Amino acid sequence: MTMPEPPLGASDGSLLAGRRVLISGGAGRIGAATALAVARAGGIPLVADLDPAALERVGECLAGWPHHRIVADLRGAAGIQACLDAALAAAGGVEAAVHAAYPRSAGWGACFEQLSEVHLAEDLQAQLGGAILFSQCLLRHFAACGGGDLIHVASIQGVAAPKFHHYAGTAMGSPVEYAAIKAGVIAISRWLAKYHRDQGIRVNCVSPGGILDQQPAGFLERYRADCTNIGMLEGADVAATIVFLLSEGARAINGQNLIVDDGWTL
């Protein structure tokens, strides 16, 4: 796995100063970039993912930095608790968490007219339900420890309607359930921040724009035309914002959704 260098400022080794950060979906594009950015900022990434081979590749990128890798199934409460237990055993503590896991059913991406009730239920439970259960587990731990930071990864699709013309002539689409799930993730982040007031806990959310992943040239051109300077993003662009939210410099930011999209939603 090759990950781009984080933007300037993300390599400040004192920014996170040894904070142990559990990253779910840590072998994905945003999760892996976040793990690297956390390490470069002086934190200790605890990288959790279901794919052992992908975790090994992330480990290669993190060689030379303190980190831990955890094979975990985060689709249910038992797996989430087992992941936290493994992180605590490996690192001795967890002060922050980033929920970037993105499990999908076999029917993910079907067009609206062909949505399956079974796959819809599976995706809503695994993604939105999983975000709630992950929050429940981690915030219970943070409350017992006197505080902590939780960051959810949502999407611009949870903030604004898709620009459907971007997908013309491609096999790509924007699932309605994805928009519903990501809007829900933004809402629960706000709810959780207020619910855990006066406990030293912060819950924030990041809504990225599209991440480069070998999309067709026509799509990339149309997408870029609706942005301001960059177009599609690298995972490192999102990771830099996540690291800031985990830092002391963001201590007054709570219950917020930061949009990182190069102006796509303008």
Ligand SMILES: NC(=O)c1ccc[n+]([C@@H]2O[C@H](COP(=O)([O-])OP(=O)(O)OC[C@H]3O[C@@H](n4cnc5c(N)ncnc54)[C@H](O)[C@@H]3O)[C@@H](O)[C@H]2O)c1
Given for the second form:
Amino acid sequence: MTMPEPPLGASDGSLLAGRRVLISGGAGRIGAATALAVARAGGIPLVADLDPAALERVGECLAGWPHHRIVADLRGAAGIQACLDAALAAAGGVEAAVHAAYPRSAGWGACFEQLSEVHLAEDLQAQLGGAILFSQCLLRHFAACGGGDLIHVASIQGVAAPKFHHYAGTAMGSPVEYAAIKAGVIAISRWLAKYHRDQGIRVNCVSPGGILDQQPAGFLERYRADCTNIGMLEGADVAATIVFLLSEGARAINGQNLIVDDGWTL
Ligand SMILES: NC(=O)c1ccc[n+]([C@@H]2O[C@H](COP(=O)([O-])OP(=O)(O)OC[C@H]3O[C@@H](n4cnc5c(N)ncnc54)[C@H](O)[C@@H]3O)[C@@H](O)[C@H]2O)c1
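Having seen the form predicted on its own, please provide the structure of the form predicted together with the named molecule.
Whole complex next, starting from this chain.
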């Protein structure tokens, strides 16, 4: 795996100063970039993912930085608790968490007319239910420890309707349940932030635009035309924002959804 250099700001080794950050989906595009950015900012990434081989590759990228890797299935409460227990056993504490796991059913990506009840239920449970259960487990831990930071990863698709013309002539699309899940993730972040007031807990959300991943040229051109300076993003663009939200400089930011999209939603 090759990971791009984080933008300036994410490489300040004092920003996170030893904070232990549990990153779910830590071997994915956004998760792995976040793990690297956390390490470069002086934090200790605790990288949790379902995919052991991908975790090994992230470990190679993190060689030389303190970190831990945890194989975990984070769709349900038992797996999430086992992951937290493993993180605590390995690192001795967890002060922050980023939920970037992205489980998808076999039916993910079906067009609206073909959406099956079974796959819909599975994706709503794994992605939105999983985000709630991850929050429940981590916030219970943070409350017991006197505080902590939780970051959810939503999407521009939870903020605005898709620009369907971008997908013309490609096999790509943007599922209706994805919009519902991501709008839900933004809503639960607000809810959780307010629910945990006076406990030293912050819950924030980032809504990234699309991440570069060998998409067709026509799609990239149409997407770029609706942005301001960049178009599709690198995982590191999102990771830098997450590091900021985890830092002391963001201590007054709570319950917010920070859109990182080069102006796609404008
Ligand atoms: N890629 C984009 O363009 C984009 C844009 C906006 C928002 N997002 C959001 O960012 C988040 C991360 O997306 P990504 O692009 O990094 O995805 P990705 O597919 O690259 O990574 C997701 C990771 O989650 C892991 N995972 C899947 N099921 C799991 C499970 N049951 N338990 C533990 N780990 C599991 C996978 O192994 C993978 O490493 C998602 O919530 C996604 O909706 C992505």
